[in-house]
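Read the single chain below, which is given as structure tokens and is the form predicted on its own.
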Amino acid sequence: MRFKNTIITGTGSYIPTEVVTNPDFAGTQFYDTDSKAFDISHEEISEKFQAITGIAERRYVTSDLNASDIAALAAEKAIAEAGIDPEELDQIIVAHDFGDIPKGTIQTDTLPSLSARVKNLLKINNPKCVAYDLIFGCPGWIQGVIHADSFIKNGIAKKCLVIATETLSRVVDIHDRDSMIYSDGSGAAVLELAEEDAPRGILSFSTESYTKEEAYYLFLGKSYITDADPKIRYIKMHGRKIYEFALKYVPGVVKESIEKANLDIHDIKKIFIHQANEKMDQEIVKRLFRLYGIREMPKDIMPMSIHKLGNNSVATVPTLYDLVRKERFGDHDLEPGDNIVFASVGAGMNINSIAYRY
């Protein structure tokens, strides 16, 4: 029996060069939602922030780069590793939330789409290579991979490029403590059809969207300073609600993707989860294991890049995966035949998970 497998044949990432540490925020006055200045020291704010999120530093792009630029840089690496001619690509799917935001502005630019810009930057002439953007919150890259898998397994495409890119540093309110969470970056992957004797690559997926009460847990709002212009809006979130939502729903979605692949939690070597908040991610995975009656999760099952790279939204999962599979991330590694999971949660509110055999 032959299996039509969707496999990742190449990955790439762009990690910005500007390193911003927590002490770099010391000169910024933070305000609460009532526009009242916090009367505690930056040292105390930073200490509590790092204890919860795990973030010690993050990366920002230089002023000459936009989201589409770093998307193309990550894509070039993925294409080179896959060893394909870019003209052979059937789909270019670019996941993001804010488009290009030129340095010094707060206005997003999606005309033309980022995918069109990336295709232009890659100098692809083939009109049959369809490029489109995907807006799905932080789970956007995983959802793009699900799209690519569907195209490939239904005979619509043979080669797809899925990119995640974001420059969140340009949509943050510097007077909001949450601005310390966000960062910039891009990750990409080439997915191809492989007809093989055994199942490999994408084994299954699960996706859910909650919008009745949860749609505006992440939103655009005015700055927290008193005289802020209400017409200028920045990324805002209801952190506690997001935390509680993620713990309640994400473990079940991940478990469902594992079960759809006819696997057990003991079969999973690594879980690549969206780097949103270290404490939250750890609790999500702990609760996943508890669904299987296991009280303690393995210490090495969940690679974490958030300490150094922060939360760059759609780009966290593909960047982390790229680093691990290329042996540039501590003691974490992958071997052929390893079963792994990609999982994310974010604005929408959306959740998704993929079971993948390396």
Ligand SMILES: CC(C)(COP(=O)(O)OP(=O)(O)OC[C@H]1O[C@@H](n2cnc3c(N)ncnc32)[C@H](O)[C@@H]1OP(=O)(O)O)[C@@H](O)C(=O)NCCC(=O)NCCS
Contents of the next structure:
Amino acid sequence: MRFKNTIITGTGSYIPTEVVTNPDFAGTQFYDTDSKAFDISHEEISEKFQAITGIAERRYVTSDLNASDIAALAAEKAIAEAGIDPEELDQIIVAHDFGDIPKGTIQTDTLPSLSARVKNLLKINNPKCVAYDLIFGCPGWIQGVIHADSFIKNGIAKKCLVIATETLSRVVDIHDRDSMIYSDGSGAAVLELAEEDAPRGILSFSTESYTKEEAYYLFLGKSYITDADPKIRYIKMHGRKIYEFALKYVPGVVKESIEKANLDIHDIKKIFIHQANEKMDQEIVKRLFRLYGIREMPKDIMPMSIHKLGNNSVATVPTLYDLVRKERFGDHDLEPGDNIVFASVGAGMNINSIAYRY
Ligand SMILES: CC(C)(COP(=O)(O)OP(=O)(O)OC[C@H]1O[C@@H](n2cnc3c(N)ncnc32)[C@H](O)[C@@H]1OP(=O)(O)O)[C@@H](O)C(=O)NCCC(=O)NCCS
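Since we've got the form predicted on its own here, give me the form predicted together with this ligand too.
The complete assembly is shown below, putting the previous chain first.
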């Protein structure tokens, strides 16, 4: 029997060069939602922040770069590793939430789409290479991979490039202490059809969207500074609600994708999960194991990039995967045949998970 597999044949990432540490925020006054300045020291805020999230550093792009530029840089690496001619690509899918935001502005620019800009930067001429953007919150890259898999399995495409890119440093309210969570980055993957004797690559996926009271857990809002201009809006979130939402629903979606692949939790070697808060991720994975009646999760199952890279939204999962598979991420490694999971949660609120055989 022959299987139509969708496999990742190349990955790439762009990790911005500007390192911003928690003490670097010390010069900025933080305010609460009522525009009241916090009366504790920056050191205390910073310590608590690091204790809750695990984030010590994050990366920002330099002022000459936009989201589409770093997307093209990550894409070039993925294409080079896949060893394909970019003209052969059938689809370029770019996941993001804010478009390009030139430094010094707060206006998001999605005309033309980032995918059109990336295709232009990659100098691809083929009009049959369809380029479109995907807005799905932080789970956008995983959803793009699900699109690519669906196109490939249905005979619509043979080669797809799925990119994630975000410059959250350009949409943060510097007077909101939650701004310390966010960072910039880009990750990309080339996915190709492979007709083989055994299943490999994308085995299954699950996605859910919760849009009742959850729809506005992440939103645009004015700065917390006194008398802020309501016409200028920044990324804001109800962090506690997101935290509780993620713990409640993400484990079930991940379990569903593992079951659809006819696998058991013991078969999973690594879980590449979106990085927004270290404690939250640990609790999600603990709860996943508890759904299987297991009280202790294996020590090295979840590579964590959050300490050094913060939360760069869509870019987190593909960047982490790129680093691990290229053996640039501590002791984490992958061998052919390993079963892994990609999972994410974010604005929408959306959750998704893919079971993948390496
Ligand atoms: C935002 C977040 C860090 C806040 O943490 P939390 O534990 O829920 O915070 P709480 O509001 O319950 O407050 C707990 C304590 O931390 C403090 N705190 C909250 N946010 C803080 C921040 N950003 N920096 C420093 N301290 C913070 C509070 O003042 C409170 O202190 P206290 O115990 O002295 O009163 C956390 O909710 C979170 O990471 N949520 C998920 C974010 C996420 O996934 N976003 C999705 C983007 S894709």
